[in-house]
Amino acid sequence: MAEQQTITFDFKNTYSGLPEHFFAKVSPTPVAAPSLIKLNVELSQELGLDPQSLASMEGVEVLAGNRVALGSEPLAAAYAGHQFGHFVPQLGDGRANLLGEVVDVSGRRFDIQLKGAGRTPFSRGGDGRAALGPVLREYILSECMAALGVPTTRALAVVATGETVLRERPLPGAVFTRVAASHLRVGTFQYFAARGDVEAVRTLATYTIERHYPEAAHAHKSYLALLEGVIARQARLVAQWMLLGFIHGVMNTDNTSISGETIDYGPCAFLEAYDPEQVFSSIDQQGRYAYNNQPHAMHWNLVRFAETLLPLIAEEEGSEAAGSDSAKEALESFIPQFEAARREGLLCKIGVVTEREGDVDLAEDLLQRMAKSDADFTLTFRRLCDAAEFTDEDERFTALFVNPSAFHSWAAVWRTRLLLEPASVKERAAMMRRVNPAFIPRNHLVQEAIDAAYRGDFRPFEDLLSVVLRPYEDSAGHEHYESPARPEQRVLQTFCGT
């Protein structure tokens, strides 16, 4: 049992005042010897919080799960889920505790949940904890996406337990302190709905609309609302996600944030050489959540999410039939909201803003040709920032290609496109700098900071956390960072790390 101190967060809970079912009431389990690893101080401040206090013997005590902070309710979420399309009933926190809620320096809400924290009535044989590598890998690729402008889960900080877990084989232990405007997932509607519980799926949506969607409270049909912002949210999310080249890997239904964010780090990656059906994950075997098919992945899990809904939007609609053409009409727009956000974006990404017919095909056309060469999605569209800016920078461009005529004759007709634009050749090529990062953490650069920090060296980690952290940055000295694995180093596929 953790023991009880004096640290506070200042917790402002609400989910804990939900009923019962909801949850389960446990503590995190302590370690044998907890010591801090790292700490986001930025992150703290901006949640109101100490970072010295953190840092201390006490702040690092409740990071493992050893002492509970004053004002805390530590609980395990309950939640379902489809799992590659396999409907399991009942999934919930197996190795999680929330600790509870704050309200930062700006008014905004956030959970404050451990990773890693020992087991709950939902770890299903599980031993509730977490290996080292996999939680530093979801420090890097949260703050990095972040950094990058996209709506995520952060990482407070990482703490090593002193104990060992075994996976594929013995690893050290650690705990990661996640950051979320909350853990309500699809996967959380879905938990009450296949009981049945209709009073709780509107207890939940009631919750989440106070919660996320304080719009939907005022609108005439509040529970089609919800919906409809949901879907929203998701498809300027998954477009976000494309134009960066983000593979999440493993897109289940209990991974799918109801708020919007990016949630669960676990086989994710990043593009390099550009393939539509890349898959890295190594249990997607059918590429289900492969880099091309998210769009669609999420679509069928926000049809899932609008059949929990459908007893509400019936009775406000007046009949279920009448529920039901509501919210396929409304998941119909997914798909257009998507392709909007995503055509912004990638139209942005070639320097392009006031949008004429042909422009589309035109960005769609050099991303066939990066495919045909197997040329590095972030590399490629960093250097059509210099292109953009000085024609002699295209040699470097056409080395990312097998055949560099590919490029030549498309940027022909690229440079005549940008001379129909308002915006100087210097303000552009800046335009394209801030969509087009230069520094995305690559697989196998993550891969040897794990390897690294499991030796008890993490200058790797720290190094590159340093570099991710600025990704529009141009940074002199880095071009380790910046550039393609070889093909010794080249990682084929991630592991989810439970």
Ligand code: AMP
The other form holds:
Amino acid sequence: MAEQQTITFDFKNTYSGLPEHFFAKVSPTPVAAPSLIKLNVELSQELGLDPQSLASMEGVEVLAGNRVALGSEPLAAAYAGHQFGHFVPQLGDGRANLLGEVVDVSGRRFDIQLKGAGRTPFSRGGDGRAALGPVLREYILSECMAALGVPTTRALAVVATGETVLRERPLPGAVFTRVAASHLRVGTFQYFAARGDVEAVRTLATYTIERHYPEAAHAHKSYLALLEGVIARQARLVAQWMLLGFIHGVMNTDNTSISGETIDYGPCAFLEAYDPEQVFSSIDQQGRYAYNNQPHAMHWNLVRFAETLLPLIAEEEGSEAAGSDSAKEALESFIPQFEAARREGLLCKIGVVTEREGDVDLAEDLLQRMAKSDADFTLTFRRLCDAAEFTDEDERFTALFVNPSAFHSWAAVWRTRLLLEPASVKERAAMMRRVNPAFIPRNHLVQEAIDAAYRGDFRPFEDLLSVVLRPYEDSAGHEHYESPARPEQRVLQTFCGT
Ligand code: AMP
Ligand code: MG
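Having gone through the form predicted alone, I am curious about the other one (the form predicted in complex with the named molecule); can you provide its structure?
Full complex below, order starting with the chain above.
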């Protein structure tokens, strides 16, 4: 049993106040020799947590799961989920432990969760632990997504456990502290719906509305408004992923958050050479979660979410048929909402703010040329910002295309179109640089940082992090971070690493 301690997190625990069958009350399992590898000082300050106290011996023990902070009511949440299309009625936090919730300076509530905190009643065959590599990966990727302006869970800390975990080979263990608007998932709703427990679904939906969609509480039809709210947030989220070349990799319903945040960074990765069919995850054999399938995968997940709410929506609508019609209508709005958000973002990426006929075709035409020319997704759009400002920058741009003439003919049409835009050349380039990052955590760089960390050298991790935390700022001397992988550096597959 972990020791109680006095550092106050000022935990407020609404989730542990839900009915007993929503979770298992379980404390983290202490580790042999906790040591702090990384503390996110800025995030801890935003959350109103004292970084010095978190970095103290007692603080690190809390972040390792060796001490239970005062006010914490640790638990492992129950959830189910469709994994690659197959329903698993019980998944749950098999290696995660919700310590409690904190309310930040602006009144927003966040879960503080340890990942890799030991076995729980939901562990099935697993060891409840996490290896250092995947933890560092989640740290880099999730913090970069936040810096890019994408809704996401955040990384508060990484603590080495001093223990070894057995994966394909023995690896050093780590505990990751994750911060999320909540850990409610589509799979949380499915857990109760699959058991025919409509009252639990109602309790969960009411809790969710209060926590994430307070406007739905005042709506005429609250549960339908909840469904519509989740659909709207996920449509924007997936559009943002697509506009940045992000591939989640495991869009199972248990990894689809109700708050609309990117959650569960496993085998996720950013595109390099633009290929709409790209899949990195070793476990995604069928390409179910390929880059260009992501909106469809999310739609499928949202249909599963809607199914769980059907009895409640039917009540609101007065009949099953009317409930199912309303839910269908809401679901049918997902792809159009996604497309509108993507279209708007795509036009911004090429410097167009006032949409005219033909603009979307122009942008799609560039993407097609990029695909044929193996052009790097991130760099192409970043160089386009320069090309929008200086015509003599075209050489740097065309160098990204296997067939440079593919760009010249496109750019002639693009430049003529830009003449019709109201913004000045400088304003336009600045706007484009705010949506087209220079830096993303390239797969080979993440891998390099992890390999070095396994040798005890955390410098590459820190260096990469400092660059990707300012993704939209040009900085001299950082070509190493900006350049795509050379053929021999290319990471062709990513792994869950659980
Ligand atoms: P994930 O693939 O990380 O989304 O996890 C899917 C399910 O497997 C969840 O229920 C996790 O809690 C569980 N899980 C993943 N890794 C472990 C582990 N090392 N020990 C126990 N459960 C795990
Ligand atoms: Mg998961």
